[in-house]
Each structure stands twice: as C-alpha cells, then as structure tokens.
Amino acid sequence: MKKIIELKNITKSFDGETPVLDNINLDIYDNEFLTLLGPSGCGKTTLLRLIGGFETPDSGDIIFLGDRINDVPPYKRNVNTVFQKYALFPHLNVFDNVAFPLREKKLPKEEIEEKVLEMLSLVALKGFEKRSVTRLSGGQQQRVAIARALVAHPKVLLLDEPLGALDLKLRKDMQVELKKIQKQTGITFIFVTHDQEEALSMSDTVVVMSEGKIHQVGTSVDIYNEPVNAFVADFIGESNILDGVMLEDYKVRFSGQTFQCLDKEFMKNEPVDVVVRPEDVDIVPVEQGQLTGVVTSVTFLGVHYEIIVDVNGFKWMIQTTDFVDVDERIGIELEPDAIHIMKKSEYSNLYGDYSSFSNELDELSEVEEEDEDE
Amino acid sequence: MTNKKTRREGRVAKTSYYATLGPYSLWAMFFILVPLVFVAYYAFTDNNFNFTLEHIQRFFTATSQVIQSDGSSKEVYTYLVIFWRSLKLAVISTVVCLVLAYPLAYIMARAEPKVQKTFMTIIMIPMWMNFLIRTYAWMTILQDTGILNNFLTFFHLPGVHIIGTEAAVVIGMVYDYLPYMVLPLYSIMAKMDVKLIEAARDLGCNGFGVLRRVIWPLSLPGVINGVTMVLIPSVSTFYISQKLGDGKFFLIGDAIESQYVANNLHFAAAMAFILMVVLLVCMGVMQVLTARHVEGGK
C-alpha cells in the first residue's frame, strides 16, 4: 500500500511547556479509514488541524506524497475537513455550499452543477439544493458538511469528532454510512474520535492517544485483543486488570492461582499486567472454578447482564447472559485465550479493579469531556 | 424539565412584556409619530395653514444665477444643486468611513479581549467632547495657518490649502461619525464563527478570498447598519459645512436651518419632508437588495 501522509517526530505545545503532540510519528496510507482515538486533550485534534494546516508543527515534518508540506497554507492542500460542528456556511443554500470549492477552482457552470449534484445523491440529499443550511436538521447539515468537503476529490478527509452532536440511532446510522462513502470514493479518512465504539467499528486503522503520544498503532481487533498497556486495556471496551506474575511461557499466576496462557518470552519472574475480558470469563459451580467468589452487583444491560464479583477483596466484572443472584458464590473458569499479558509500564497502577464502578458516572464525565474538547 | 420551566416562563411574561411596552408605546407616540404628521402637515400648508403644494414645488422649481469661473452667470436649479450636494458629500463620507472602519472592525473583532475593549475605548474618547469643540479643533488643525500647515512648513514640506474644500468638510464628517460605523461592524464580526474562516481556507480560499467569499456576506448587515447610521445624520449635517467649508458649501442642512431662522417654518419643512421621503426610499432599496444576499437562498 501506498504512503500518502508521514508524521516524523512531531512535536507540538502551545504554551511552550507542555507538549500537546509529543514526539509523534506516523503512517497514513491510501485508501485507509484512520481513527484518531483518545480521552479528551490528548493531542488528536491538535493531529488533525496539522494535517489540515491550521497549526504548524514546533519540529518534526509533516510529508505528503513525499513532498514536506509544514508550512503549505490549507488552501494549497489536498485536504479537506469535516469541522466538529460543520461550519456550513450560513449565507449559502445547500448548492452554494457544495459548489464553494469548485467556485474557488473557477470550474465551468456545467461541470460544477454536474458534480455537486453527484455529491449530493451521495450523501442522500437530492432535491436539497436550494433549502437554506440553517433550515437542515443536524444530520442533513452533516451530509452537507460531507458533501462539502469530498466534492472537490481530495486525497484525504479529516473528520473531526464529526457525529459528536448527533443523537444515539442517526450516529450509528452515519458511521454505516460514513464508511460506505469511504469504500465508494477510495479517500483516505481520518477520523477523530472519543467514543471506542465507534472507532472499532469503523476503522481500518486505530491510533491509540493519550497524552500527547501515540500508545498502539492496530486494527480494531489488535487493539482490542492485545492491548499493548494497561491504558489501552482500559480505554478500549472493559477490562479486568491484575497483578501478575509470569512463571514461564505460556504460565502466569495471580490472585494466588496458576493459569494456562498463550503468552511467551517474558523474562522467568517477570511481574505484569494481566487483562481479561468480562465477556470472556466463564462462570461454572463453585467447586469447579479455578478462582470463586461473591457476586455483589447485578445489572441487566439487555443483551447480558453485567455482574460485579469480589474474588478475594478484587472486584471483577463479567458479562454473562445466565442469570446470578446478588450474594451467590460462584465459581469462575478463564480459558488460555481470555488471558491477555502485558508489560507492566507507567500506567499499571492507575486502573484498578470496579469496586467504584459505575455506569451512571461514566456517561456524565463523558458529556463534560465532550464540552472540554470546545 | 427545563424545557418545561422556560416555557411556563416565557407565558406568564407575555402579559407583563405589554405592559412594559405600554409607556415605551406612548413615548413612540408623543415624540416621533406626532412631530413626524407636524412635520408633513407643516410642509403641505401654507402660513394661513391652508392645504398647498407651493412648498413642495418651490424645492423641485427654484432657480438662481451663479457665476461660473469663466465669469459668466448660469442659471440653476438653488434646492436640488444644494440637495445634490448634500447626498455626494454624505456618500463620498459614508464610503471613507466604511473603508476606515471595516479592516479596523475587523482587526479588533480577532484581537485578544484585552486589546479589543483598549480599542473601543479609543473609538468612542472622541465622543465625550461636545461636537462643537471637535469641529472648532478641526478648524485650528486644517487652517492655512493652523497645525497641519505648520507641521508641513516645519518639514519643509509645502503647505496644503484645505479648509473651505470639500474635503475638509468630508474630513469633519468621517471624524465625526467613525464610530458609528465601526460599532455595527465591530459587533456582527466579533459574532462571527472562526470556524467559518478556517472551513474556507480548508476549501481552497486564499487570505483574499475568505474576505470576498465569507466575511463580507457575512458582514452586510453590520454594513447596512453602519452605512444608515453615517449616511443619513451626513446627509442633514449643517455645522460642519459652515465651519469647514468656510460657508461656501451650502448644504440641505444649512437650507432648512436658515429657513428655520428666517421664520419661514413651512418650507423648511418641505424640505425636512422631501429629504425624509429620498432616505426612506435609499434604505428600501438597500434593505431589499441586501436581504436576498443575506438570505442566501435565490
């Protein structure tokens, strides 16, 4: 596959001090459905408006088909982007503003009329073109913004948060969507996101960031399956985190129990993190699990419920679709591959297990980081 | 919840909103609709307050001889040579205020928030001091002897014969209602999404285009509002002309106020009436050509 975008140790602060992009390197190949995931403030859309052009990089070198473009101005780039909260303009109809970059390439009449309106069948809003953008609904106003910024064929579209304020079922419609508009140009997309799901289930590539920094480079099912850190681990989907030890290949003891693993070349000894999925643990009676313990919450999600079980003082999380009661002692079974080992690195301490966990308090800090990111 | 709450609000403010309304509708009354009938009675009648037209007529008709540079006399029409005046210079001042005003708008709208209230501060100073004193101060600064000329000589420069041009009445004009351009404009753009700029730039504009393409559609209303607030107080202006230009460029202003002091009530207000009319119509035409642009739609 052919590279279309190179980052080369890129680094970025604002105030001089604290890097907001620290030391970043990165491929971006064509034809490619990119994810820039991360928390809030770490560094993605400061990514993206450097690629677009409205930031300059402090060092490092941004390349584009081989060329260094760093200080090449957005207009000259063959870039285009999809902005947070669409920015249509709102002098224009739905038309004008499809038809702004082909005016700004003083195409001929017919030409322009021709591709804005194959764009607009695209995105599904034909017969849309003499409405006024500020009489669309969010989600058409996102067509538009699409439509927008694809008509001029660029080599690359970057997506800033670009669901962000769409209700719940026309996000997940825009993201089926999305990706078929993907497949159907051939452009490479980048997207920025906070929400995991939608980058898994999306991308091509996910790009992993906190901090300022990339953590795991991967397709969906990599960074899912084998997260490289425990920040990862716990970014993406739920995670069981324990402190482990690592006997041998393939052996690992915690919570004072031995297990199979398909895990290799850690040194003899070595002290990790191990991460099991809570839909990967099995419940079986008591006297045939490996390691049992008290279930002390229930929740019923729809599609399994979610059950919280003190093992031993560590609270675990598992996902079943067999119905426990609260107060229960069961058993639990992890099969070799529901173990995934890691090395320990800086933030293995940091995630412990879900005796504070819960779903309520996840989603409001999520809206708070959603109004963060402004 | 708080939908709830704002729309249960909202109604039991209707009732108190028109009963707030009601002195502001009385005061609409008594001092803008009621003066504005005295005005036009005024102006279609005559001294025995009998209905005619002779005022109205005397402005389109009037005729008086000048004496061109050549030496000869011509004869012309007095009113509407003074009314043609009159436009041209508040025109010509309304265009220098615009163009002054807009990259100054334009610059304090994305300065730091600090700077930008520096700046409004600077803009309005000038409004403090009693337009008398500003006049007079222009006069000391545009004599053939006053600052500038001085300043000039000092360099070595050769002096410029300013006062008792047109232009020293259009400098007056612009210096006196600046500010009221710039505060229409200053507010629409510091409303404007910085995001809009930047899609622009993002979809192929240059820094030329952005402003062509974006910012100044965007702009027209602070335009419009701007353009009425300097245009029509120009265009009815009389003090300035007499200072500045040294009473030579006699303006519609100066024509009501002289009929005003001679007594003659009814003509000046023919006068007041026709110029009233012309800026009524100037406004109808801009709102509706503008409006379709702002719109957006075609």
Second form
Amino acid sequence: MKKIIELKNITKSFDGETPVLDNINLDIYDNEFLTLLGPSGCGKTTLLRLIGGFETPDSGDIIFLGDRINDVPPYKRNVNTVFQKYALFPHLNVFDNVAFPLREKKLPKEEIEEKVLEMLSLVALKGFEKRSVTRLSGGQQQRVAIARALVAHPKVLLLDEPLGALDLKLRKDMQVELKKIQKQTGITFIFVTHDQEEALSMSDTVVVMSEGKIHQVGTSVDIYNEPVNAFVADFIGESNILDGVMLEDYKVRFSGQTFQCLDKEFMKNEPVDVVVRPEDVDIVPVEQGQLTGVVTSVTFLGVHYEIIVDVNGFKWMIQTTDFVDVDERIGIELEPDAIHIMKKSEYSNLYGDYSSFSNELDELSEVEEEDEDE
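Previous: the form predicted together with its partner chain; requested now: the form predicted alone:
Chain alone follows, minus partners and molecules.
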C-alpha cells in the first residue's frame, strides 16, 4: 500500500504547558480507514487538526505524498474535514450545500450537477436535493456534511467524532454507512473517537493514544487480542489484569498457580502483567477449577451474565451464558490461548481488578475509610 501521510517526531503544546502531543510518529496509507482512539484529552483531535492544517506543530514534520506541509494552509491541502458540528449552511438546500465547494472552484454547471447527484446517491440522499437542511434529521444532516466533504474527491477525509450527537441505533447505522462509503470511494479516512466498540468495528487500523503518546498501532483483532500494556488492555474492552511471573517459555505463574500459555521470549522469572478477557474464562465445578472463588455480584445483560468473582481478594470479571448465584463458590478454568502476557509498564497495577468500575468510586471508598479511622 502507498504511504500517503507521514508524521515524524510531532510535538505540540499550548501556552508552553505539558505537550498535548509528545514525539508522535505515524504512517497513514492510501485507501485506509484509520481511527485515532483514546480518552478525552489524549491529543487525538489535536493530531487531526495538525493533519488538516488548523494547527502547526512545535517540532517535527508532516509529510503528505512526499512533500512537507507544516505551513501549508488548510484550503491548499488535498484534505477535507467533517466536524462534530456539521457546519451546514442553513439558508441553502441539500443540493446547494453539497455543491458549494465545487462552485468555489468555478466548475461547469453540468459537472457540478453530475458530481453532486453522484455524492447524494452515495450517501443515500437521492431525491433530497431541494430539501432544506433545517428539515433533516441529525443522521441526514451528517450525510449531507459527508457528501459535501467528499464531492471534490480529496485524498484524505478527516472525521472528528462525527457520530457523537446521534442516538445509539442511528450511530450503529452510520458506522456501517461510513465504512461502506470509504470502501466505495477509496479515500483515506482518519476518524477520531473515544468509543472503543466504534473503533474496533469500523477500522482497518486503530491507533490507541493516551497523554499525548501513541501506545499501540494495529488491526482491531491485534489490538484486542495482543494489547501491549495494561492501559491498552483496560481501555479496549474489559480485562482481568493480574501480576504474574514468566517462569519460562509457555509457562506463567499468577494467583498462586502455574498455567500454560502461548507466550515466549521473556526472561526467566520475569515479572509480567497477565491479561485474561472476561469472555475467555470458563466456569467449572469447584473440584475441577484451576482457581476457585466466591461470586459477589451477577448482572444480566441480555446475551450474557456479567459475574464478579472474588479469588483470594482479587475481583475477576467473567462474561458467560451460564447462570450462577451470588455467594456461590465456583471453579475457574483457563485455556492456554485465554492467557496473554505483557511487559510490565508504568500502567501496571492501575487496572484489571473489578472491585469497582471506576477510579472515582475507589477514591470515595478510600476517603470514607480515612474518615472512619479519624
């Protein structure tokens, strides 16, 4: 695949404060659906704005098809942007909104009409040409914004959390539509979201960010199955993350037991983080369990139960279609391919225990304990 954008050692801060982006390096390819994924404040929107030309890096280079474009203004870049607020012209109908960038280029009337109708058909708005944009639903307005951004056939389309204002069902529909549009046009899409499910379902490539840094770049399957550290494992779906020791290739010890795994090339007796996804945990009779624990909560979520199990003080999450009851003692069995080994990092011991689902609740509990001690 042809490389279309290269970000080299990009650093950006505002008012001389802590860098919003810290030495970012990333290659983006032609006809790729790439998603920048991370929590609020991680720098993903700033990175998008740098690519679009709305911000300038403090240091580093933005290379577009071999040319350095750090100082090239947005209107001279072969890049268009769809913002979270669609910025449609309320006094213009659907056709005229989509036609606007072509009229700015002074293209012939017949060519404009052909291109606009082609785009409206692509975004499933054929027949809406004369409709006022103020009479459209949120999803329809978004389709108009996408058609307007694509009508001039840019090399790259930037999408800054464009689905954020839509309700859940419409959001799901638009995820499918966006992926289909990207494949049909062959245009590189760079999509920003903090929604993990959205990123995994839509993307060819996911870029996981936090605190101005890129932690991992890979396919959805790679990111989910082989996270590089505890932050990625926790942010992408649910994960039980435990302290372990890699005894030798394919053998790890945690929770007081030794398990077979599929990982190798760690140092002998190296401390590691062990990741086990909740859906990969098998519930078995106590006498058959490699580990045993007591069920502390059971939540029915429609397609499965979400169960919290206390195993020697560590709260595991299990997702299963098997019902068990609170206070029941159960056995846990783990197949080798359910166990994923990661290097220790600055995020070790911060995630993975389901005593609660948020740091805020943990902090409140600690404050209450302190008050009681006083």
